[in-house]
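A single chain comes next, written as structure tokens; it is the form predicted alone.
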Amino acid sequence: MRSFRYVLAACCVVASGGCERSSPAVESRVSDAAVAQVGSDAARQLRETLVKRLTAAIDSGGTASAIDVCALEAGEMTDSIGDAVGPGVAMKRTSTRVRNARNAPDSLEQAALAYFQKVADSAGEMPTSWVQDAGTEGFRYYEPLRVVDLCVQCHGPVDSIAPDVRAVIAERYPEDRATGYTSGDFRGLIRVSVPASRAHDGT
């Protein structure tokens, strides 16, 4: 049972490392390694913090309790980790099908989501990360989130989700769009905004 809980807690926050370049123009202005250093460290901290907190919630109150954590605590955790990484760093989880409206993608995130999906469709393998030129904001580092087997307990076809979990989702997220996934699906992205000052020196 503990193994089940740990996998369930991790399934919607696990991403992978590495780095793809966004364009030749970025190469002349910034070190991809500097952006990836900041972004991957922030993404790792977010994954570890969310997994720890979700695991504790599942251990104490079951799967439905983890949904409460996402509704009430995850956004604040994400913001605080970005602040802790350094000045100007901001973080977000986003998807084409969001559960929490605050995670809805802006235009740059929509482009990133489309990029990851396009590469996966054409190459048969999703990039492990990507650096995007965000203009005056600086740069954005992305890592993909994928659904694993036990994610379907909260994000699978509606009829397969336990009634108590469905009830909490309906209460917390009346406009939820984050169901209907199957194992292996592309769930979304972790986004780390890195200001240009840090993108050049990685400090």
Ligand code: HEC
Given for the second form:
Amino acid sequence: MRSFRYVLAACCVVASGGCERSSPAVESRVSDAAVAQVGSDAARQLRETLVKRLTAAIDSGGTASAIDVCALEAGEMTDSIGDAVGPGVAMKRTSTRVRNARNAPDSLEQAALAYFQKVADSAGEMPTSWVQDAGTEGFRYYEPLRVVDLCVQCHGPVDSIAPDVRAVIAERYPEDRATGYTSGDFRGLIRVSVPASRAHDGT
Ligand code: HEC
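And the form predicted in complex with ligand HEC, for comparison with the form predicted alone?
Let us now look at the entire complex, which starts with that chain.
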């Protein structure tokens, strides 16, 4: 579980040439690679911090006490990491089945969730990331979140979740839909909003 790692393979490579969208008569060019660089940096920090803090909290106080890490700190973490990565960079975790309604997907996120699932169904493998044009908001960078053993303690099949953990979840999240997952399942997405000003080559 501590070996929980993700390979952010090709998306991190900022290759020059080839994949930029060129815009005529403008000196700077919008580039998916530039968005992906900002997005993958933020997403990696969120994954690492969250797993580290969850593991430490579970080790020291048990799984039920670690619920606060996901509930309170995940929100603060997404804010502070976004700020650290750059102005206007904002993050969120979302899913088709949420525990907290606050994390429910908006229409662009619903499209992204559907895109990842569709590619996985047709190609047999989920994309490691995706850049979406978000209109006036700029761009959104997404990475899939997979369930590992650590997550099953709080997101697994209901009858496999320890009674004390189940009780806290039931009390705080009466509308919880984020159970029933097993290791390897697609749990949802990390979304990183990247303002258009950060989506240009060389910036
Ligand atoms: C200690 C219990 C616990 C563990 C372990 C845990 N989570 Fe959560 N998770 C929660 C709680 C509680 C929330 C609701 C957070 C909130 O209120 O915003 C949540 C929310 C989420 C969300 C946001 C969408 C939603 O359902 O509201 C995602 C995505 C998520 N968890 C994925 C994971 C993944 C992936 C792992 C394993 C790396 C994991 N969680 C491990 C308790 C846990």
